[in-house]
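Let's start with one chain on its own, the form predicted on its own, as structure tokens.
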Amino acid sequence: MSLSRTTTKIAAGLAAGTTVLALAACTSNDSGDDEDLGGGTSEAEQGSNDEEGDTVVIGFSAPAADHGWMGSITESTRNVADQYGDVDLRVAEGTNDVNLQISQVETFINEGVDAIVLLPFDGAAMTPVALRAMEAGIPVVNVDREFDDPNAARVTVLGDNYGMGVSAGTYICEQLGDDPDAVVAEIAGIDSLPLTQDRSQGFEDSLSECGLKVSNRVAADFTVEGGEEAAANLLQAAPRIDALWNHDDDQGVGVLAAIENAGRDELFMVGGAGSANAMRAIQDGDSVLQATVIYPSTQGADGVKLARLLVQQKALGDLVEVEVPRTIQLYAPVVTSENVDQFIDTAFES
């Protein structure tokens, strides 16, 4: 997930009328499998975008896989590249060292790759080298964490942190909207990050539509241990909770453990990001976890597909436009027991 301060520009971009295309999100990706993420050249129809064309060399760089969601970013990117006989994907080792990531992009530039797909550790810090790539005629696809100059990327692929909060709040409103005294709690991620602030703002705005508000709120740190500690504190402070939104399914493992340890079952919980273990719990129906909101981990895979289209001078299918859009924002659907079968096979392991 995005940890960059620049992610906050998602909402700003929307407000400014940036061209945004909502794509149905498929999430990947159990590390190590070869799931079909859709498309590929092996069975492409003649004349379709997937029909094999000239080979496209794509450089890919992302942060270290120190989180389930981040691990699936690179894995799904590799998987989708493998489906295209005309894609030569060069994957740099994941790193949280900005200077190393800059050198990786410089290497791609020197090698003369056809396109670069980049999920920056720090969007602002990676902007100058991305600009150099663009000036060298190499299109850059910026994934998840935005650069601070729109000229540094030909295409930007984004999740929707504010939309996650809206989706979670809307679902809770649907369950509790007729109870003005309902107690709603929230366990956020790292509070200093704009992505967390965006999620919380969307949640607050959505709850206000049905007259509800967040009564109890704590922040964790996207880890299992942090989630368990934050949840234990929350449960101790709130003797009754009707609904709880936890921002992240990785930390949700700890949140669920704390709820179980406290023997609390009067509430229902909504998760965030869309991990496979969260979806299995929803599918089983024997825990308080009733739903989760997806933050797609296939953004790098989408970036590869878009880079291929750019270099081969193709457009997105089903659009009238003859060029690939400048910004693509992915949807944040709610996964429940009613639709979990649609998502679980491509969910990531946390």
Second form
Amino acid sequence: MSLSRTTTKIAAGLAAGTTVLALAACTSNDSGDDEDLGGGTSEAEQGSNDEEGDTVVIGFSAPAADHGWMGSITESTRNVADQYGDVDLRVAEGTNDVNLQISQVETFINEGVDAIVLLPFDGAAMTPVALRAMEAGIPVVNVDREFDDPNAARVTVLGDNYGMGVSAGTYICEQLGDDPDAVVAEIAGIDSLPLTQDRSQGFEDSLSECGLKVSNRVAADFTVEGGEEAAANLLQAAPRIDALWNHDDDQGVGVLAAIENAGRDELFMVGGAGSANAMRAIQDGDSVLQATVIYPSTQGADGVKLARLLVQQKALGDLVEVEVPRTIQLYAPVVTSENVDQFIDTAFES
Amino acid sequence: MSESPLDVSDPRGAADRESTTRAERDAVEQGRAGGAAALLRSGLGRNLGLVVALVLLCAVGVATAGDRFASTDNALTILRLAATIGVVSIGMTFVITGGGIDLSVGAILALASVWSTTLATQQMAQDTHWVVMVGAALAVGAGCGLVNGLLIAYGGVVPFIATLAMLASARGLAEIISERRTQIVDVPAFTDVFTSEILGIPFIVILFVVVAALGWVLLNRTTFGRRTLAVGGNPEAARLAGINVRRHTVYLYVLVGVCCGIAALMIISRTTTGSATHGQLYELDAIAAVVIGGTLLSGGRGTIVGTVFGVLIFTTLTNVFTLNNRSISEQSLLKGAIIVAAVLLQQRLASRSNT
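Next up, the form predicted in complex with the partner chain in place of the form predicted on its own?
Once more the chain from above appears, this time first in line as the rest of the complex follows.
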């Protein structure tokens, strides 16, 4: 019994890599004309998985919606849950207070929900209570911010921060060709966060493959004001920029404003996260924003789908595996004017 | 120590019973009943509105969530959540009663949580005893409180500004020390104690009860408490009455700082982490709980029982909302309405008792 379980786990781990591709495929097949906002339901065939089964009670908790991306997390999660007649989603108040978030999870445990989907304000801080849920036999789906103990979650859904940097860097390389003197600038998010460091590392690594490097780098704070301030300083420091990567589309609103105020148009900009705002600008094509790389805001919705499969003991469609994989890392695709139509329906409003 | 209070009083009671006449006994009974009525008037009576509010909330909880609300596990969940903010609110009660305000409680809590979970502190705790972490948190809390108190009492900075400055700088310092990372606690001896249960009651809930009880005694039964009321009511009169108002003010801010240290330890044990993001907006939660509890924001009157009720009302409200799957915005709206209603009610009662 234990042997076969271990084997399943290993197999699941191996399958996780494949899943990345599978999910990416789902997204690009998305016709997404049925949802008004970020429903995130891919139209890709899920086989018999969508057929109604036993009712699944899922507890969901996420940080406060103080950022467009985070607001969309809860909204798209609700939308997806609404589409299933057999999902009873309990959404707890979004909070940045770990103490409160812990008590929300405790409440879910007391209620005896079938599964918990948790986007922790702080992964490490929520680990003890997630462990308790798992010990109580409630599978936990960990979204976006990882626990510091692998036993605290049955499934982990992650975005790809390093991959975002790679996607942005690769796109800039393609655009600039082999101009070794090109000036590449970067406006990061909150610099001390591991996710920011991952993004910058990916960006640096992929740029170096075409012989480029980041000439000017500043950090902002994921807010419009912060983006404006950081960009204004950056533009002062660099009289000529060829390409600019801004980590976050919410702060990108401020970055674009600063670029406009400075009357700069010699550069092109790549965004990050993938807000609807940014995508509309890409669609219109009348600003310096040429592309953005996606950090999916539908991770919570994916978490709910996975939790439902877990409880109903169904397998993930298109995989051979009998069990839902242990880790699923989402892809960070580049959105340009050519493919923006595919993505704009699942994008989040800032 | 082996004798409980009951043991002490019982023999005397037995002897009394022999000698007392029926009439005397009746008189005693009556006195007791009168005492109960007086208690009702003073303590319970003053908090009657709060009791009613809490009972109403519980009724709503039972009506909407049934057994999911009215279970021991759920009660403990509410109490565990209430413990942290409760301890902070007890400290806040003293400061507000003493005519001040402390906006920096959340930031002090964050700094204390970070300081007592740095690698160095944890290493020291591993090598010696987990009490080192407790000492660190309490010392940081007391230290911040001391700075607040000195600035306010001797520097002449108004409490609002002094603690606003502390709010900014304590969290800033916490971020610098932790490099804005979450510090994971790996001192099992510490977490074992703080997550233990005594007779099924979580340790941090017991700690909250103990702090509340000590706070009640300190405010209602000691010179310190009477001085606090005097300083908050009329500092000039208090000074003329021979109270060292400045020194007392410093004590009050140190006291609330220590409470933040205790709350930090609770958060550390609940999350097994120390972080500069802990305790966000706790100042508002604590002030709200204190104010709806019946403590005058202008000072001079304070109630620990009211504060405890205030905390329980807000945490129960949060719990009922979570159980019923209600939205964030409705809850905030209702919280605001409760604060306004409580204050209006207090003013009405206060004006009636004056006439």
